[in-house]
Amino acid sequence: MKNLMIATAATVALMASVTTAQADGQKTFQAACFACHGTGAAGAPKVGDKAAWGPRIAKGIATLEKHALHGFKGDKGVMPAKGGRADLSDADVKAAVAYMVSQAK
């Protein structure tokens, strides 16, 4: 019984951290990413557009994070490093990427 309680507590803690990461990602998206990913400016895939995000997601989260953190020039547009917001932490950018990916699945 004690082991079950420990496992349950660990599961709850993990789920809380995932929820917090999504909330932070959504906050960062609204504050920093929406200008392009909400409108499609500069060729950015709009949040929630499964067709546009599908091929990107297929490349893996590590690739998406790398492009978001360091910038990327693709066939359809440009992603400036950290969306042009050098003040964002790497964790903020990764959380925003996770949020946008979650909206496209």
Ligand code: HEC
Contents of the next structure:
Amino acid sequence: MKNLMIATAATVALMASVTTAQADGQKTFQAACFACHGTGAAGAPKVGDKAAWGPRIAKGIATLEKHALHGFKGDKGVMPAKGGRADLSDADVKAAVAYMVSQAK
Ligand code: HEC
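Given the form predicted on its own, state the structure of the form predicted together with heme C.
Below: every chain and molecule of the assembly, starting with the one above.
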């Protein structure tokens, strides 16, 4: 019984941290990525556009994170490093990538 309670507490803590990461990713997305990824401006894959994100997600999250952090030039346009927001932490940018990926599933 005691073990069960510990397991339950750990699950609740884990769920809380996952929720926070998603909220932060969404916040960063809205502040730093929405200008292009919210509208499809400059050739950016629009958030929630499964057709646009599918082949990108297939490259793997590590590749997407690398391209978001360091910049990427593809067939559609140029993704500036950190969306042009050098003040963002790597963790913020990765959370924003995770948010966009989660919206395309
Ligand atoms: C100035 C416009 C602009 C902003 C701001 C911007 N992006 Fe992008 N992003 C692009 C464009 C354009 C592409 C598509 C490049 C291509 O495939 O030709 C892209 C592609 C991407 C990709 C896919 C890379 C790949 O390998 O397919 C990711 C992930 C990404 N952006 C994340 C982000 C995140 C996270 C932010 C905010 C921190 C952000 N972008 C802000 C323009 C932008």
